[in-house]
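Just one chain is shown here, as structure tokens, and it is the form predicted on its own.
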Amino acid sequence: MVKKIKIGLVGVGSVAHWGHIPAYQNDPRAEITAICDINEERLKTTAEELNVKEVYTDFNEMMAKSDCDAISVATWNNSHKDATIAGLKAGKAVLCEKPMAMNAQEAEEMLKVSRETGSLLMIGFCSRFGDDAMRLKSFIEDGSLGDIYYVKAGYLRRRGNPKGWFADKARSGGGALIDIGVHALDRSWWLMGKPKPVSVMGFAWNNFGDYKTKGEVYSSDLLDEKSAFDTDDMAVALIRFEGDKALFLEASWAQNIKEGLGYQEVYGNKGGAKLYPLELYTDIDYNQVNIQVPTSQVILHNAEIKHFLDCVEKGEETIAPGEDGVTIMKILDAIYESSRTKKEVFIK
């Protein structure tokens, strides 16, 4: 009988329940053997649902006692660093949810421990794992679009401001930008070939707070939590990279638009492309040609965690390493700093 990969979950809130747990259950190689959460009622309910005997309210105790092989960190953002470092030092492979940390300094600490221990550290950049994104990446890498010099991307909600810890900067580190904007930022940077960031001009606004819109309830499981509402509900940025490349990014939880949307546009000197659906724009024999590329529907967390388990089982190199998480955190920090100072911020 093939030995299962024992999984520990640190944080069993919403993202664990709709993302990590079903993804592990969907893969026959994995077995969830330990869970940890500071909410004892939720911990008990989840343990019963999963028939898990090992339960902890302290992740340090979990790392010391559990023989799990790998862990998913899906806590509040302000716990990502400590939970991840505890797992790495205990010899566990770690999949840490996005954003990697509260800031780049924390992310660098995590990466340092990963390098020192030799333990796998993968960041939960699940938007890289869509079939459309993967296919577009392959077209870029084979040179079909030429040199990618400009990208536009965004995730915009009309009314979708989460309550609870999401809107509390002390626990989240930021708002719409760090929560959903990070997906558009990371996927864009990855599609561009991960060029070195040079500088940022950014803007972040907190205009809506605890808005009251009839019929709109977002993250209803957090409505009983107190929220500071001191995070950004919208942010935009223009990011410069080495090689005269640029990215325009925008993200919102609340914005007066007709409807929410997510978009990704890529511009190269031989062709362009967009996602949702995946289309390519190029010239053939001096004729303009638009090509719609068929793609498969993929549950992003399933694909992400399959890759994580491949890395754990086979020693494969992850396509979402800690180094990438550090760079993304540096860009996020720079956007917030640029908004605060109203100046262009240069990235070291």
Ligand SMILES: NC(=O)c1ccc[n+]([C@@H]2O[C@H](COP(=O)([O-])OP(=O)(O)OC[C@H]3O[C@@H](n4cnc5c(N)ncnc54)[C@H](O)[C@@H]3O)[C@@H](O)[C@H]2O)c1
Second form
Amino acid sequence: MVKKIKIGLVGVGSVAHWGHIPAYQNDPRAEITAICDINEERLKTTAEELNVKEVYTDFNEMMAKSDCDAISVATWNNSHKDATIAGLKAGKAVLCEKPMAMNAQEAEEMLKVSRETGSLLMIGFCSRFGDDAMRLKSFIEDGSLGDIYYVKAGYLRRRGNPKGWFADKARSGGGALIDIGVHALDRSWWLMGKPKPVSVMGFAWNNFGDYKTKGEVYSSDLLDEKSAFDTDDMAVALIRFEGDKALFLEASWAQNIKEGLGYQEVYGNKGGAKLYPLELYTDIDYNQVNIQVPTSQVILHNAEIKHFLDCVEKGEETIAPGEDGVTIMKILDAIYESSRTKKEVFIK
Ligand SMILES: NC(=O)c1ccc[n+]([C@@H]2O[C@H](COP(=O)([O-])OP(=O)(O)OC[C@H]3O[C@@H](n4cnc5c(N)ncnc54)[C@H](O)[C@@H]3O)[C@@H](O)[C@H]2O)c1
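Let's compare: the form predicted on its own is above, so bring in the form predicted together with the named molecule.
Below, the chain from earlier opens the complete complex, with every other chain and molecule after it.
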């Protein structure tokens, strides 16, 4: 019988349940053998649901005792660093959810340990894994759009603060920007070919806090949990990259707009493109043409975790390494700093 890849889950909350668990269950190479959560009730019900015998409330104990080969870290952001480092030091391959950490300093510590131990560190940048995003990336890489000089992306909710720990800076590190803006930022930077960031002008506001609303209500099982509401609920940034490239980014948990919206636009000197759905804009024989590209629906966490398992099983290089997570955290830090200092912030 082929030996399965033993998986440990650190944090068995929402994304573990809708993202990681079904994705591991969907891949015949993987078997979830250990789980950890500080919430004992959730730990117990998840253990029953998955028929897992190894349960822990402390990830350090899990790393010391469990013989799992790889772990998913899907805890609050304030424990990504310590859980990841414990896993890497115990020789486990680690898939750490986005955002990589609370800030760039923590992210750099994680990357250092991954380099020292040689253990795989992949960051859960799931929005790279859509068929549409992958196809757009390949159009950009084969030069079809020419030089990409400007990108615009946004992830906007009208009333969508998940509340609970998300709206508590001590546990999240930040609000809408670090929670959902990170997806738009990461996907944009990756599509641009990962240019070196130079500087940032950023704004982050907390205008809504603990709002009450009728109508559109974000569905989260944390709505009743106590929050500090000390994070941003909207952020905007203009990011400059080497090679005179620019990215306009916006993210909101709450904003007075008609409806929520996710968009991704890419501008090159031979062609432009947008996602959702994927369309290309160019000239053929002096005619302006718009091209619609058929794409397949992909469950992002399934594709992400398939890639993680490929890396663990075959030693493939990950497309979302710790190095990328560090750059993204540096940009996020710079946006917050620019908002605080009201100045352009340069990134080293
Ligand atoms: N990639 C995506 O699309 C996506 C979507 C949602 C959440 N996330 C990320 O996943 C992570 C978890 O988010 P969520 O929505 O599942 O939150 P959640 O609150 O539903 O689940 C987090 C779980 O971690 C547990 N936990 C907290 N600290 C712990 C610790 N030190 N040790 C063990 N368990 C601990 C909590 O008890 C909880 O059960 C966050 O980093 C979030 O940003 C990613």
